[in-house]
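A single chain, nothing else alongside it, follows as structure tokens in the form predicted alone.
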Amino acid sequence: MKKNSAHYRFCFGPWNLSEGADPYGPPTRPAQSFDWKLAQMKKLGFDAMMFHDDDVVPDVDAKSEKQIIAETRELKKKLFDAGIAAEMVAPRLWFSPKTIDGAYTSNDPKHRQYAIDRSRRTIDIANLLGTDLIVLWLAREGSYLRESKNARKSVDYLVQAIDKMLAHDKRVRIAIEPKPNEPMDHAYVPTIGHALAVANLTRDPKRVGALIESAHCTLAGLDPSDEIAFAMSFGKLWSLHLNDQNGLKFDQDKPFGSANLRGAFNQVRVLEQNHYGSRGEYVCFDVHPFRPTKVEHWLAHLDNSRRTFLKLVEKARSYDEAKAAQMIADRNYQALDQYVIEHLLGK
């Protein structure tokens, strides 16, 4: 395998210096400012940040365009001050009153106009903060009940929305990232071949890519790591969640390679071959503490992710591939399989 000379960098979101609330429970530990994340990340010594619209201005609905610039440069200039860059913005269409039954496949015509005009401000904040990366999670792009909306004509108000925000801005790039469930029953896009089947349908599909969380793909029952190959070889993964997740269960954001090693070891491996990161892009950590983890130990677990990341990045540039592909010609591989977990311990 010819070895990625790409210097990897890397981004997590405020969001991952959670406070511990979940469905079933309060926060555990206090509230942070954005100044106290920022100054987290700069001690830690990552690179840049991912955002939603409403974490660059917060109650951005209730805001003037006069307002919103204001706060958005003001928020720019604190992130050049350390160091920081924006890597994306993505608008957050799944909290607001008006998404209740969908955003942009609502069957309410005002809440999908809705929905569009926060993506287009969404847009304009992203320009603002030098990013011309937009994410769409499409969280509630999906029903709860499959008589209650037509399927058909969801894909098309998925593209026609999209098609608008390409022709907002003629350099945006929009990056889909599916899921294929929680909070939806079952979502309209879920996995990455269902994303680039959309993109494939907008009005410049060059432009139209996808994000890949591995948790996601491991909760649609597939392998993170034959995800990422599949979204490269159409030249399309222009940013990346890495995190962990035992089963089908909730969406957990574990650590990365918290619950399955050799699987985070794969992802390296397919991102060292088809060279991530060689065009800028980062390696995203959407990861959350424990629940229990004390203030002290707050930033533990977008440390060890990097660190984990790192140390699999040395073990598929140090994996053996002239004796692997010996094996694989004598279809031993019963060897094979050997092979990877004496590599992985180190023998």
Contents of the next structure:
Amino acid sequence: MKKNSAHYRFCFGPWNLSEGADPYGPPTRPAQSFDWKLAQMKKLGFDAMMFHDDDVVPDVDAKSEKQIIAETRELKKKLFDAGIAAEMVAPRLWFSPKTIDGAYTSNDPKHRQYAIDRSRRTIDIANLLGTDLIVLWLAREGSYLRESKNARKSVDYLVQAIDKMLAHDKRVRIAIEPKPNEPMDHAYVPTIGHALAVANLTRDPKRVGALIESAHCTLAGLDPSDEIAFAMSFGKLWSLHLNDQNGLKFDQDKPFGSANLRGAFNQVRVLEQNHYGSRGEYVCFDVHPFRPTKVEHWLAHLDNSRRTFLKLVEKARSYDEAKAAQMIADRNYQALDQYVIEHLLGK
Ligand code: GLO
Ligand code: MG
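What's the form predicted in complex with D-glucose like, now that we've got the form predicted alone?
Then the entire complex follows, led off by the chain already shown.
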């Protein structure tokens, strides 16, 4: 295998230092300030932070343009002083009373407009932070019951919204983060194939790509490494949320490699083979601490995910491609299977 000389750069978001609340119980760790989170990121030696618009400007809907600019500049200075880059900004379109029944695909035209206006503001925030990447996790674009929405029209609404964002800024790039379910019963853009198909309908398909999250692929019953390979075939993998997921349940956001180490190896291998990171893309971990995690162990899920990733990079680089090729040529997949297992076990 051709060695990937690119040095990987790592990223997480403020929400990944979460407090442990779930639908059945309250937080298990006290909320921390942004400054504390930034300091932890520095301590861990990560390179970049990803943001929701309201991670940058809390309560963004209630603020004037002037205030938004001032607060974004203030945060930009903190990032600069810490030597941390802003990887992307995502409009948080799933909290507002105006997005209860969907954002870009709401049945109410006023609410669709709200989603577009907020997304344009997100682009302005991203510009001030020095990133051209906007991530769209389409949390509420789907349905709880089929008859409540028009799935055909929803695709038009999505394309129209993305077109407005592309027109707002000539340089902006949009990465769609597909997820098949949760919070919706079914989402309109469940897989990377759907995301790229939607991209193709927009006014500038070159500027619309994708972000893959391992757990979301698993929830769709798909293999994350194949999804990564698919997006990379189109040159469209612009960001990555590595994590893990134990089968078809609620979205678990486990540490990378925690549930399926071999699956994690295959993700790293495909990233290596296709030189992920060579165009400046970051490896982001969209992971959360297990709920019982104590305050003193609060950073471990991020540190561990990166450790696992880097160990798997070594495993991908030391994988004996010639030996594997012989087994493949001989159609001896039993031997290939055992080779992979023993390689991962360190034999
Ligand atoms: C949830 C998503 C979420 C997004 C984030 C950025 O399932 O993975 O964490 O990645 O909001 O848009
Ligand atoms: Mg994610």
